[in-house]
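To begin, one chain is listed below as structure tokens, in the form predicted alone.
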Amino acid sequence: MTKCIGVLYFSPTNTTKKICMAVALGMGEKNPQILNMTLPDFRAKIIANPNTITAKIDHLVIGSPVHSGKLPLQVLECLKFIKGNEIKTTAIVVYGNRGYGISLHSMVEQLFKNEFNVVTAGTFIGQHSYPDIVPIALGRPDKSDIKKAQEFGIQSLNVTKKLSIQDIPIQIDSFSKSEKYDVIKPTYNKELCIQCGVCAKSCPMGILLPTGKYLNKEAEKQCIGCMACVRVCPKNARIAKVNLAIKVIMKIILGRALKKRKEPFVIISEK
């Protein structure tokens, strides 16, 4: 029987999406059912229809980026609402080569609470959100990452035994222990802005005007520093920029991530 593969992801810069789609392709599905929770309208739809969002899906691939060693709050909010109904699930987090913290553990823990049948889980590496400041994991996921994601999909397809929460690793550090999210907000240059509105359409928080400015001061506080607007701006009117002191501190904190390439790590239960 042909299985219906679904892909649920939060992916402001499409990095997590690439990994999840590669996993689905490994499962033999070129056109999976897409559930994109990146933008606020669809997240609202998920929350409003928690019992029907995964209907007719046999295996769900769930992916999220890692922010400060944790899952983005927007992802946690969505996952709290969706009913699993024992759907076979593959849980994935994508981090910028520093560390995945408690993100994968938090994801799987919430999925278990909502009765998802998590049979495989994995951590993958994507280009860091601030490559213009600290060039970490540039170009990732690369061909090697995508190949490993596809292989992971092949391995995940026919697994039936459920993982336990004890199977999911945690990397405790100052970032993952803190409830705060360290955010660098994009710098806006109105002189370069052509008011095309692309940044506003891509913002996962829905806090930008077509002019490139924040809706208001309160909206600016909601910025999660994902740099989606920076990635899509055709004129570099929005950029990631910090002063020299912060740049030095970031290089110290992210020193190991700059020097050593980390590889995907997957957890697969016995078939």
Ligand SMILES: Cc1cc2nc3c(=O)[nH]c(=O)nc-3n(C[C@H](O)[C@H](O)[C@H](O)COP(=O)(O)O)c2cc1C
Second form
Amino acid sequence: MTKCIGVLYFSPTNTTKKICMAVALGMGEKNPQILNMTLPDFRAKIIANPNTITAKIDHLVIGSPVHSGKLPLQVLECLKFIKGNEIKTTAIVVYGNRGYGISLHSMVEQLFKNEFNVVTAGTFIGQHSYPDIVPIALGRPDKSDIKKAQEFGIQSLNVTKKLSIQDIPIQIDSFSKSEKYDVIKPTYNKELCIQCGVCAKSCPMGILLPTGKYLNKEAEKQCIGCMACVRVCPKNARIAKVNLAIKVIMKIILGRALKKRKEPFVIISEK
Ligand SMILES: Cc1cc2nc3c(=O)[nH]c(=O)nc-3n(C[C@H](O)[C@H](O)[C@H](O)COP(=O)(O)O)c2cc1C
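For comparison with the form predicted alone, please write out the form predicted together with the named molecule.
The complete assembly is shown below, putting the previous chain first.
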């Protein structure tokens, strides 16, 4: 019987999406059922249909980026609602070569609470969201990452035994310990903006006007600094820019991540 593979992801700059799709491809599915929770409309749809959203799926691949050593709150909120009904699940986080903190652990913990049968889990690496400030993991996931993701898909397909929460690694550091999210908000250049509205359409928080500006001051406070708008802007009117002092601090914090290439890590329960 052909299995229905689903992919549920949050991916403002698309690296998480690439990894999840490669895992699904490894499972033999070029066109999985896509549940893209990046945009607010779709997250609202999930929350409104918590029981049916995954109804036809036999194996669900769930992916999220790591923000400040944690899962973005938008992902956690969404996962809290979806009912797992013991569906086979592969849990994935994608991080920018610094560290994944408690993100994978909290994802799997939440999935267990909602009765997902998590059989495999993994951490993968994607280009850091601020390449113009600190160029970390540029071009990742690369060919080698994609190959590993596909192999992980093949391995995940035939596993049936549920993982235990003790199998999931945690990296405790100052970011994952803190409830705070360290955010760099993109700057906006009115002169360069052609008001195409692409940034507003791709904003995971729905807080931009088609003119490229925030809806209002309150909206600006809600910006999660995910860089979705920077990625899609055709004119570089929205860019990640910081002053020299912040740049130096960031280079210090992310210095180690610049030096050593990290590799994907996967956890597979015994068959
Ligand atoms: C606000 C924010 C915080 C981040 N925090 C971390 C972190 O703690 N550790 C890390 O290695 N990468 C961190 N990153 C980098 C992302 O996890 C990485 O670029 C990921 O590939 C982005 O996924 P996406 O392309 O699906 O959006 C952070 C990125 C952003 C925007």
